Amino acid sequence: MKARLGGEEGKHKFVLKTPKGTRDYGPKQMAIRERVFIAIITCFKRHGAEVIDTPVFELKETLTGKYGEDSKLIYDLKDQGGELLSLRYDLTVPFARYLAMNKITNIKRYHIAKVYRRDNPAMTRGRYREFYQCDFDIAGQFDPMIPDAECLKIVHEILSDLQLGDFLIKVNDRRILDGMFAVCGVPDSKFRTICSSVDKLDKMPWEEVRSEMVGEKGLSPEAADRIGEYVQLHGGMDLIEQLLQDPKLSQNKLAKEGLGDMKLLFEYLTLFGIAGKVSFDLSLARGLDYYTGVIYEAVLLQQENDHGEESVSVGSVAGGGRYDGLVGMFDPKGRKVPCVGVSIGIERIFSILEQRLEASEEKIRTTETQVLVASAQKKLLEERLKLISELWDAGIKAEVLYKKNPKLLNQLQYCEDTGIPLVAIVGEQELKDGVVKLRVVATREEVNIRRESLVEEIRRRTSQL
């Protein structure tokens, strides 16, 4: 999708593109998307959200110091006179400031937008460095968990409506990570560099991830193993009751209040009937800094191939967890406003669903388009105007093709290349009898409808399809 241009002089040579890691979405692309947005807004309306929206820029201090490492990801705009501009990292942080601002306690909000980082690109497998988030939060101070557990119902109602095949949705707690870090030995100036480590998890084996934190993080062998043991435990209810024994672990008062929150989490799983696809993974951490209890993950599962038993994850594409110190950041005296929630990355969703149609055969229509004016006879623009302005302001979905004298055999493959179910034909004859001929493109079937019919029976055609 190059071109390397000249213009005419030839002194104005160009590449046309769009940037690196970004894409334009063509009809048949935002048809998809549509369709995405559509699951995922139904399922946060149904679960009362109101919406929001902020700048795609922020000032660049609003944005320091709450992405850690990967703040070097962050876009800035040229100074071009007045104040220093970041591109938006995500949509947390702006909520953050938003509620701080206008010192709201209390919202459950989503917002849909796109999100910008200065990342490696990986176009295929659906990462961009622009590229939407949607986003669920829910701010106030509440009964434990309660909130949580909804963000992962959405997680579960959402990944079950885009039937995207089977996923697991991985939980942890940063807290029950700190305890997990103190009672292994790791010093306390580690804990966030030794969790980005374990972050790493889902993508290296877990000797490359010991080496790291004893090689090039200077970690006790001793402590890595020991870190080595807890994170590949993963269950439920089982697992939360075993750390709850844990001699060591249950010795932590941070560990123990987030196995307590766990467990309570659990119990509201089960209440909602998706415990089952929720995994307690003591190997998630999650990048972010600004995380302070739950966290989670949702990821697709593959069959390796069609005899394999096994699953294997396809990636992330759902994430979040409670960041109750966030607002705090943003507020003069340092008030706080727990928040949890959950984004949905639509990109790598998108993907998936644009594989899956391409292999298909399915035909995707990208109008809506109701009826075709057509005219079988030469020197009717006037006419096929006169009656799809009629049309068009009876709300019909309506075109008409910009000739004055198109062939018939033409508009009627117009109509088949686009998927327009029927056309209204004007000709002479009609006009005179006062009728339009209304043909039913996928039978070819003809009828004669009263022009001031033709609304109707318009409606009640496309109504069935």
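Following the display of the form predicted in complex with a further copy of the same chain, present the structure of the form predicted alone.
Next up is only this chain, free of partner chains and other molecules.
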């Protein structure tokens, strides 16, 4: 009744929450995130990549028809000034648009940015509606499998560097899949939809995938059974050799090409010293429509926690492949630019590291402050501000408490709480002597340092930490 009478106007209760499938990142989480980003960017730069950025939304038609069955997850925006726009779904399609638009035929680039999916979020498993992707791609006409092998080496370097535990990189090839579908009797028109069923084999048992193919997608039971014989195979060079001898597959032109390249890939992976972590897996399909050749996915293997219970594997933490036709879709003359790339699943990696840190109760520093400028007596605010200004100008990361006359104990406590390693103490005697008392928080050791040597001394001491 009150509401109807309008007496309580302006008192509308806000619901304080983030939208479904999104989250806030506090200082602790951002500190972990930054560590991960630095490790990934360092690796991309080590491999000679340049960096680009593209708009967060694209013309709707740019994204339409590029993602197969996942297209329903694209976020459409309202008509703005006569343009129908959608939020980007990944960083690969915008990259292809960028190459075609700027007539670039050769680039090695990385791009780290947020993408959007109208998905049903599973936040605990690192699935969100807004999340970061970290992509590395090599575009250009090169000899087969050399750039592809480098992409796998990058995945190996990043996952090893982040120490996430044991992992496996599964590889397959779209041509081997399509060849396999052809020899198993799948009609051409059903290749893509059957492909997306096969892609579920990491989450569902073969029986369920088979019944989806037959029941929902109208595939003959015989064809499904023939597919079943292949998709349960995985191995290395031995399996490639075995399939090259396979009476049915070896007769298929596409499959034969794919297997030839797969053999070459494994030779390069052996030279890079990572073949032991890579498995040729015929069940790997990757649902996206634009892949044309090699496809791969890195999965974390079951992790043990301290209590010896097995925690669930979070599954895929990186994926990618070759997409030689995508740029041609955007080029007015249909000129193709062969591309191969990889996307690091930063959100999943991040949720694992976050859980791990929570479990270990390790203290995370959320600032990089090297020194707190403090005083032991009253009326020294001006001296503290003068000193901190000198330190800032010299590039030292320093803080001061925003209080005229803080107690020394409170200043030291602040360092304990935030992990600041050093305190520069100014006092009347020190000012007379032209020195600053430098205190190491951890050991409580104190030394007098000449004012002019202070910057050097702080640098020396914090570079060892």
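Residue numbers count along the first chain shown, from 1. The structure presented is a predicted model; accordingly, all values stated were derived computationally and were not measured. Each form is matched to the other, and the largest set of C-alpha atoms that superpose within 1.5 Å is called the rigid core.
In the core-superposed comparison between these two forms, Gly81 has its Cα shifted by at least 2 Å.
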